[in-house]
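Take a look at this single chain, the form predicted on its own, given in C-alpha cells.
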Amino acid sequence: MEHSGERLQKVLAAVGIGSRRVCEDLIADGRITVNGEVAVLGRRVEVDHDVVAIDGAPIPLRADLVHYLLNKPRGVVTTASDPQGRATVVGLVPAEPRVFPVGRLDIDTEGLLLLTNDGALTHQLTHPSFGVEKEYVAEVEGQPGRAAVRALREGVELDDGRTAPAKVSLRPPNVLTLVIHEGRNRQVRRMCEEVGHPVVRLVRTRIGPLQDRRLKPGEWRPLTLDEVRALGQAAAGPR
C-alpha cells in the first residue's frame, strides 16, 4: 500500500529520536509500529493522523504538542476553569497552546500533576485498562496499625466497589506511602478513612515513572521527550 506523508526515520529524527541512522537501524529492527503494524523502511507518515510508536510506547509527532510536569499546590482546582472564581491549574503553566489536566487532584490534594494538548497520551494514562502506578504521601490521623495497612494492601470495600490491591508502607507513627493504578474520586482519601484514619495531609509524588522532588508547590516544567516515552512505555505495560 502507498502511504502519503514524510518518510518515518527522518520523522523520528526531527522529533530527536536520534540520527536518521540510529532511525532507519530501529525500523530495521522492527522496533518502530505505525498504527499498530510494524514499519518497515521507506513508510511514509502523516504526523497529524498516524500514531507511531517505538518498543509500544507512542511517540508525539505534531510540534504543537506539549507535555507539563506541575506540582499543584493546596487551594487549587484541576479544571480549566472554575465558576466560583478559584485558581484553577492551567493558570498555573502557560496560556498557549490551551492545554488540560490529565485525571484530577482534588482541592485540598498537592503533588505532581500532568497537562498537556495529546490527547492520545492522555487517554493512555487516564483508562483504567492501562493501569498507570501513582504514588501518594498521606499523613493521617491516628497511628494505623498492621490491620489498617493489610487492609489497605489487600482491597478496601467502598461505595463504588472495592479497590484492587494497593503497595502500601507505613512511616511511624502517621505517614502512609500508597501506590494504586487506579483513579476513583478521592480514592485514597476514601480508603484511609475506610480503615479509620482520615487523610490529614495527601501529596502525590509520583505517576508512572515520573518523580521530580525540585519542582516547588505552584512550579511546572516541560517534560523531555525520554518522560513522555516512558510514560506512553508505562501505560502500554509489560512487552
Ligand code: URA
Contents of the next structure:
Amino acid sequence: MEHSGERLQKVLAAVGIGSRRVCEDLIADGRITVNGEVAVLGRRVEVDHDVVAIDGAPIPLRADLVHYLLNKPRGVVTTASDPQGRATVVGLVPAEPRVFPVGRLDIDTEGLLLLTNDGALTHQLTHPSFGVEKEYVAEVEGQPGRAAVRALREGVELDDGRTAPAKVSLRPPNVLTLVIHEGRNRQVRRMCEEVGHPVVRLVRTRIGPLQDRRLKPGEWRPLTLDEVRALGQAAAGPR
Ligand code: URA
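Can you switch from the form predicted on its own and show the form predicted in complex with this ligand instead?
Then the entire complex follows, led off by the chain already shown.
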C-alpha cells in the first residue's frame, strides 16, 4: 500500500530522537512501531494521525504541542478563566499557545499540575479507564491510627461510591501519603474526612512518572521529550 506523508526517519529526527542515521538504525532494529506495527525503512507517516512509538512508548510528533509542569500554589483556581476574577493556573504559564489544565486541583490544593494543548494526551490522561497514579501528601487533623490507614488502603465509602484500593503510608503523627489513580472531585479530602482526619494541607507530589522537588510554588517548566513519552506510556499502560 502507498503511504502519503513524510518519511519516518525524517519525522523522528525532526522531533529530536536522534540524527537521521540513528533513526534509520532504530527502525532497522525494529524498535519503532506505527499504529502498533513494527515499521520498516521507507515507511511514511502522517504526523496528525499516525501513532509512532519507540519501544512501545508513543512519541509526540507535533512541534506545535507544548506540555508544562506547574507547581500550583494555594489559592489559584484550576480553570482557563474565572468569572469571579480569581487568579488561574493558566495565568501562570505563557499565554501562547493556549493551553488547558489536565484534570483539576482544588483551589486550596498545591502541587504538580500539567497544562497542555495536546488534546490526545489530555484525553488519555483524564479518561477514567486510563487514570495514571497520582501521589498526594496530606497533612491531616488528629493522629491517624492503623485502622484509618487500613480503611484508606482498602477503599472508603463516599457518597459517589467506594474508592479503589490506594497505596497509603503514614509519617507520624499526621502526614499521610496517598497514591490513587481515580480522579474524583475532592477525592483525597473526602477520603481523609471519611476516616475522621480532615485535611489541613494537601500537596500533589507526583503525576504518573512526573515528579519535581525543585519546582517552587508558582513556577513551571516544559516537560522533556522523555517525560512526555513516559507520560504517554503510563497513560497507555494496563490498569
Ligand atoms: N483530591 C483532593 O481532595 N483535592 C485535589 O485537588 C486533588 C485530589
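Positions refer to the first chain, counted from 1. Small disclaimer: the values here were computed from a predicted structure and weren't measured.
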Would you point out which of 165, 62, 37, 189 is found at the hinge linking the two rigid parts that shift between these two forms? 62
